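What follows is one chain in structure tokens, specifically the form predicted alone.
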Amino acid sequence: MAQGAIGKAPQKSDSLVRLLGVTKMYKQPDNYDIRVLDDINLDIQPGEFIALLGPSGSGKSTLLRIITGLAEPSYGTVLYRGRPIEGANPHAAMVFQSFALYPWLTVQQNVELGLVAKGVDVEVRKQRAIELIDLIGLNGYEDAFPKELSGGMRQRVGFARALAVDPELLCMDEPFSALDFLTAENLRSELLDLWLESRIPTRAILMVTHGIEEAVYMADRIIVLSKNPARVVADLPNLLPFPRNRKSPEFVQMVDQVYKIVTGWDDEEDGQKAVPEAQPAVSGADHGEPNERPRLKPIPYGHISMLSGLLELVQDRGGHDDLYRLGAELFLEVDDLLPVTETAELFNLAEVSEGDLFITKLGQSFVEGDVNDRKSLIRDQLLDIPIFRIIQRVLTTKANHAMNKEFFSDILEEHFSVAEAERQLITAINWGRFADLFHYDTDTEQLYLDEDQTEEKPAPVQQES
């Protein structure tokens, strides 16, 4: 059993972190704020290893960043064993997806640099070092430089750099998404056995995924947030025995019961899932207070060509299928899955509930219709989404019926930062092109209406005979 399930579980009051309407905003140029993070109220208890799960651009990141005092909440208050975080938490340590290596130092040195920089004795620092290494199976490897190692050797590194300076409060974001499925399963299993044995000083680790399996593998508490801006949704314990069986039918259902969640987390209480459109913006000087002027909700990020197989492919099935099952028969994490779906509910061409997804009339006349009959159906769904009514309106009104692109990505930033801007108004160009609702030179980069596209020109006048 996981250490955080043994015994009575921990009141409160001795919570090794606590974060009390925790609410992350970023200002825009025009005095607007993008909120990633709303009123978030959580508790990490000496023992729990917990996994942070949620879609892509929930803002796990910003919240980890948060919690280790890397980055500062716009409000709310974040306690460590009671008190607040002035600026990095000396008690926590990050383990980063990306490695974060320094190249021109030694897996030693590496790992040493915690140390160095808490001003421990050289040979303490040393003994420190070569202890851990030894701990995560890298002897032999400590004067051997990063570019010499695997990806799992140097993630390996990155385990121990964190380790050494015995940290009460592991966080990690993503830290197997970046090696091969191999590598991967391999450091699980040995950073669970090393935790659950009691072999590390930390006292509670907290863990960014994307994997649901992941999350019920390791953790025996998983937090769901929504995104947009991010919200706790769910809080689960995860009560499933050590070592835990991915094929049994208890580890099963509670994959299935978490990817529910996940992929239900917007659901309304008549059970539809809620469209994406212009949504009153909340300011940081009006904290709370709705503004008049309305915001974008963005689109997701679905491609055509995955959303059109994938459809063919539940239909074969009888029209609807089981998410879990269908993302692991495609290799594909939720984090991949979830954008195709939420495309295909907002054209309108399937649902999903409790988990399954389910092909409605429109998707059906989608699945058997051809290229041409597909174009049609996604340009009438398209003109039902606001940033696709604005690039509309623009383009036709213009009298030569072209703006540059640069216009409309202007228009975005004022809704999205620069970066989800870019994405969003990418998106759109490649599902409006598809649909042939306008066109985009690459060149030029500008979106534009050839003359099958603009107005339709008025009848002719019938002649009396």
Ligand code: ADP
Contents of the next structure:
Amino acid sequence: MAQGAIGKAPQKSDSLVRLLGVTKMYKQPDNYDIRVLDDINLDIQPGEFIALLGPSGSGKSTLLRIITGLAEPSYGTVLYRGRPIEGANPHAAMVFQSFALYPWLTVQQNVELGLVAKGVDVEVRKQRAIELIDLIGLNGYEDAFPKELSGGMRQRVGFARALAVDPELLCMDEPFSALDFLTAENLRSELLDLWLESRIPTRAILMVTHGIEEAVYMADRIIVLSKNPARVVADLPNLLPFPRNRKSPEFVQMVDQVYKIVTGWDDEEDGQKAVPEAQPAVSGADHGEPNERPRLKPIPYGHISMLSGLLELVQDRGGHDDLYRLGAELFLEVDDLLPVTETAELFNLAEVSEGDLFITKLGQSFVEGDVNDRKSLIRDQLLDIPIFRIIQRVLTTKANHAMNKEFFSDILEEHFSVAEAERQLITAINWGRFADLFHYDTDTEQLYLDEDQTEEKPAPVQQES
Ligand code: ADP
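Mind pulling up the form predicted in complex with this ligand next to the form predicted alone we just looked at?
Let's see the whole complex now, leading with the same chain.
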């Protein structure tokens, strides 16, 4: 990790890390700002293993980068041992999902990297790297190159490199999610042993994850972020004793509780919906940002085929089911299931409450209808969503009833990052095509209406966002 400096102006604090009103805005190509993190207040105490959960794209990695000093907040303060951090925090190290090893360096050289940056003497750092390679079970592979290693072995090198600098704060960004099930399980328990037996000098661990079970298995504090923008919607202790048994009723109950929180918050209501024992969402800090304008509400990336399947399944089970159980049965992580349940809610086909999915009357009509009924029902719902009103308005009023995809990308990029705008448009095109609201030509990349579709009246454009 690059050298950084800890600023002066100390403040009395026992916390390792303290975030005060941290807000992060990202500038878009048109100069408008998107608020990704909003008024995050957080204390990390020595001895804590914290799991940070939240939907994809909510800002978990951004928060991790801010805490390690790799990115700066737009507003607010990050204190490390009571002092504002300036630049990369030399007491923190990061383990990445993608391993981030240098392919032209050997295992040993990769592990030594952090020590080179710290100016550690060559003999000392060689010795330290050998000890760590041993600690993480890779002895014999010192001279191997990353391409010769399996995914699990590469991540072991990632851990050894992070641990080489004796970090007080170990940050991990989905460290197990690129590994196969058994390898991930092995590495999790080995890391837990190192931590619980104090065989590493690390004082606190902060792990970004999308796995609720992983969080409950490893962490003793679980923080849940909302999305658009990210706020802390829950901060709860996990007091289950170690070793944790995934099958024990207490473990299952804890997973269920977190599941309810993760599936329970509702950005439309700017807070939570039936969230048990969660801290109330902190109200957004108003920094009077002149360039920030109301955002078009993002649509979830639910696939219609998955939506249909899920609703049929739940309908067959009496019209409601426990989402956690459903996810486990279908081998779906909450991250895979949430976009589909959010889509069901957006289309008024289902409601989620206390971790259960309930099919609405409209949802029943959808399940019982044939494909044409389903298309027409979704079409009605789409016309209530701003981006579809815009698309329909443009296509019906334009003389040739066709428009380049890029035109709508440009509109969306005024509200979202380029990558997010692309994902939004792909989802919108998929939904619109399913509902026969418009057609899309993949060769010309044009959205267009055919004769039947142009007979429909244009939807009035509303000022909502
Ligand atoms: P997560 O880790 O929860 O998946 P991220 O922190 O990676 O979320 O991203 C949060 C949001 O911020 C996303 O919408 C992403 O597109 C946007 N974002 C992240 N980094 C940048 C950047 N450097 N510039 C603009 N937008 C960004």
